[in-house]
Ligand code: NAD
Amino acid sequence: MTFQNRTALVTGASRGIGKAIALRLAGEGVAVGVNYRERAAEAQAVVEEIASRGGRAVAVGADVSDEAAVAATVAKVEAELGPIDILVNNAGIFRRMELGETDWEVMDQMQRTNVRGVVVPIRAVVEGMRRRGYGRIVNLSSIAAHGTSMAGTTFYAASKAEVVVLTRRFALELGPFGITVNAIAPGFIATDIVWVDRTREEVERLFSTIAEKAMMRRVGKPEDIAAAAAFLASDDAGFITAQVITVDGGRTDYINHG
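Please output the structure of this chain alone, in the form predicted in complex with the named molecule.
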């Protein structure tokens, strides 16, 4: 993959998929802003891991839905590493919620992080990208947005479907400026997020059930997503925009697949 002297900002990169994306981009020679919300020590460890392999990175704390904090993050990354050419909107939260429940606070949290938390960082970097006539934006959606059948994920799915629409609309708006906007829809990836509101037994049962439903007969690894993100973020992917790349091992259990 080709990356010409690029700088990236990866949100929610202290662990999980975001960390794998940060490490992968750094391995490709990209300077990386490692955003975190609360895990400063883990984010710093990612920065040190990158530095120990000869890469350049800086840890930057900000809630992705907070405009002022994200503006400060962008300013810090650009001052220390250079203009941001690549934005990976990875930060996201998953909360289980059934139709019968009316916990508006939970719904608002998912909207704030998963939707507003995509729009705010894009707004913060897009002016510079437009001026330079180059940009790569990669948003993390989910196969939940395609209509999977996993119980309790309906409202999370709705927030990730919004990410798909925003991806296509922003791609339309930003294409003339040399900026691509794509999304990745990961399947089930073994990270901390899958432990939310589940017991160990439930997670293990889920792992084997999901593996059976995937054509590749396994659950995903953060590195599977990082590979797709790196490609979409690379110079090579300049004619790919407004796309949602599903990385799920070939799941066969979508509602609309019967």
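Next up, the form predicted on its own, please; the one we just looked at was the form predicted in complex with the named molecule.
The text that comes after this line covers the one chain and nothing more.
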């Protein structure tokens, strides 16, 4: 992959998929702003890991739905690392809810982070990208947006479907300025969140169940998503835009494949 003195901002990069993306981009020679909301120590650990490998990075705390905080984040990253050429909107939250137990506060939380948390960072970096005639924006959606059959994911899926629509519309608007906008729709990815409130036996059963639904017969790793993000963020992907790349090992439990 080709990267020419690029700087990236990766949101939600203190752990999981975001961390893997930050490390992969840094490994490709990209300077990385490691965004976090609450986990400052973990974000700093990512920065130190990047530095130990000879890379450049800075930890930047901000709620991605907060315009002032994101503007300050962009200013800090650009002051320390250079103009932001790559934005990876990874920050997101998942809350399981059934129709009969709708919690509007929880729905609002998902909307703020999963949808507004995509729009706000894009607005914060896009003018600089326009001026320079170059940009790579990668948004994290989910296969839930395609319609998987997993119970309790309907409202989360709705927020991630909005990410798909925004991706395509922003790609249409920004393409003439040399800016690509794409999305990745991950399947089930084994991150530390999976272990919350579950025993080892429960996690193993879950992995087995999910693997049976995938053509590749395994669950995903954060590095699987990081590889796709790195490609879409590279100079090599300059003629790819408005696309949603599904990285799910070939899941077969879609409600609708259309």
